[in-house]
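Just one chain is shown here, as structure tokens, and it is the form predicted on its own.
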Amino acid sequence: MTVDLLEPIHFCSPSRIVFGPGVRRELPALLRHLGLMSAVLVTDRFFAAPGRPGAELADALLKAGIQCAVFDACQPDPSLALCDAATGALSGHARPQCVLALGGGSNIDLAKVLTLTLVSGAPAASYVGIPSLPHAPLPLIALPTTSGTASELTPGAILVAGDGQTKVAVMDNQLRAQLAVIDPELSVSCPPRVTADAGVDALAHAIESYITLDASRFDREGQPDPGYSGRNPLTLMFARESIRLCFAHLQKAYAEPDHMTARSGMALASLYAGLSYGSAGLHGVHALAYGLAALTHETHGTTNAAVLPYVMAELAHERMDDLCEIARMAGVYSDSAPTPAGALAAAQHVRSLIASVGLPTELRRMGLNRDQLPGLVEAGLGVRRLTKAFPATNAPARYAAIVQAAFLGRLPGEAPRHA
């Protein structure tokens, strides 16, 4: 593809990266380096049982003469409530110097706004949808166990609102961690589904954000300091490399789950990824995901896996060179012009890529009659923070298209397919 070296770039990533099998390990000396001497670790339960990383990591923390006070509660999909009850388990406690979060991206999502309750004191639903954070939070310092969220590469946090069906953000640049450990010995824990499930969601964020609005047309709104901002060539070359290691490595790594190298290539995946759309931003498939989770009650990369490449293929007109380079990332074209079917092979083997992997590409085969659809058409639109970024016009029209296609398991010009 051609870049276009006029193309604005606003990019935001934490101060420091280290990453490496093993890096976990260089993180006391590096807290004692930079003088944060007490901090809470926010885990779950397994991690934090001993033996497993977060009871070593306290224990090392302990030894290097930093204070550590422990919650262990995290659960998947955290909510506003979890996050005020976790306030008040540790209000017991001096405030911190800063907070380590160990574990997925709902581990880490839920320590981010801990960064800023821990401070005030306040209920976390006061920091939703706000524009600019009215205090700084706490540094947050993030080691993720999984290859796919990214989480501490972003500075949005996603956490469920009362009702259990609507998932709301706490947005701002100060909730990107300062410290991001990256060490792939932690995801070898991962069951084949998680490996699968948050290697997906890697690829997603890579191709969305490698096809989502340019800088140059997206509304910032005013911003002077947005999270998202629009694709641009930094972000553009940070998708490549995720979407070629993705390619490379996602099978492997869950059909051998020991296979270090496997397991390196997709933590550097998930990492190029993040630092993409962590600046570039997302657009129709997260959109129509969290409105699929709310019916099915799926896994984040399942249900970003099952409309992936419905979204692809519906933007073969207005992203035809991208996703021509993505096939040729493939291995499946060749040509060096782009053409529509160039763009259709690359959603076929993504799709084909998705199902190898034990995930869904049918919206019917996760119990979804076509009653729905309308409906998650309406829930995908609703969240107007990803839909304005979709680039191409008329996306009610466009994200019914998808879904349709995504209900039958149909990518263009190809055959019904039996119920």
Ligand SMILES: NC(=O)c1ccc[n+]([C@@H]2O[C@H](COP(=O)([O-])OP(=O)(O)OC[C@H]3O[C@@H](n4cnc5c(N)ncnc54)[C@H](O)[C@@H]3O)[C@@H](O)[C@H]2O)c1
Second form
Amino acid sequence: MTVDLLEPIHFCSPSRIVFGPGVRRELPALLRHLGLMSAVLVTDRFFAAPGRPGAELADALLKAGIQCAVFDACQPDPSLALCDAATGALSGHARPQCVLALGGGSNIDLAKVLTLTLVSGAPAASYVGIPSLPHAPLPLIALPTTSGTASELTPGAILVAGDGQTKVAVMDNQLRAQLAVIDPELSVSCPPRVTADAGVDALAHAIESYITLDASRFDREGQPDPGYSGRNPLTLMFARESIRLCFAHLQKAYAEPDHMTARSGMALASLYAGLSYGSAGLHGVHALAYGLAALTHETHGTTNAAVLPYVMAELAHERMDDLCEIARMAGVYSDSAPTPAGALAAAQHVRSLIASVGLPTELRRMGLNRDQLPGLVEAGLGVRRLTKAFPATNAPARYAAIVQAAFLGRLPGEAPRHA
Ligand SMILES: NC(=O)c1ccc[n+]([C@@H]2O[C@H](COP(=O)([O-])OP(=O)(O)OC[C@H]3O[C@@H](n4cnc5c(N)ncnc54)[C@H](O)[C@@H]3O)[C@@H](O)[C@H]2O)c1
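What would you give as the form predicted in complex with the ligand, now that the form predicted on its own is on the page?
Complete assembly follows, chain above in first position.
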């Protein structure tokens, strides 16, 4: 698409990004340089085991004279209750000067909320859905071990509420990491399924933010410092590059876990996607995926995968230019003029890529039945902060068409597939 030079830009990112194989070893010297001489390391048992990166990092910090307490009981999809338990477990230690997060999006999100609760001792729930923070958080230093969520770059932390079903967000630009240390070597131990889930999450972030609402049409609801505010020339640039990197490296990172070029390619893809969606925001894919996760208890990447191609196809009219550009990046469309066929080719390519890394592309194969589709649409519409950025009118009808197509695994013009 042609860049609209009149589009407003509100762009937020972490203060520092350090990227590259092995860069995690620079962290103790960097923390000393920044005057951060005490930390809590928030991670899980896998990373804290002897010889693994968490144990090595804690050891290196102590050797550098930096005090380090360790919380190693993080769980996938952390809950508000787990956050409160972590706050309690760490309450016996002096308040640290920073919080270090080591792990996937789950560990980073828990650490983000701890940057608040370790200051106040208040329950995590007291920070959910508030328009501005009552106090500053501790500085967050994040070391992602998956290439997907880019939580280290975003203003939000997603936790599971008391009902065990709903995901709630703690959101503020101050929750973005002060320092993101992105070391692709940390992702080499990811099992293939985690690589696939995270990689498709990165691709969904890139594509969704590439085709989201323009910044000039985004409703900031009077927020002077919005976390998300629509696409602009800067976010589009990062999204485009991220899509290109996902197309080039996702399959290889999945099939050859030790392939460092592919791992670095996907780490960079996740970073660029975060720099795009972390300011532009998301819409229909993530809105529908949250409801799907509540119904199926499938992972974040899998639920995004199941709807992403169908959201693309549904927006073929409104976002034809952008979708044809995606198809050109994939090498499946060469016409310089945008056409519906080009937009469809982009959705088909993305669906094939998702299937090639073993993730589902049909809701009916995820144990869902037709009766559950209206509830899924309702749940998606209920995520107002995302649905308001869906770049088409009549979201209820459009979401209904998306889930119907996703249920059957059928893109426009395709013959019915047998169940
Ligand atoms: N805050 C945000 O902006 C944001 C954005 C997207 C997703 N999320 C959240 O992030 C979570 C998903 O994060 P994720 O996809 O990174 O997965 P994850 O953090 O839930 O990890 C999945 C599994 O992989 C393991 N794992 C992670 N890295 C590994 C490695 N290098 N080697 C071996 N095992 C490893 C974990 O221990 C866990 O068992 C969800 O809870 C989602 O809601 C947050």
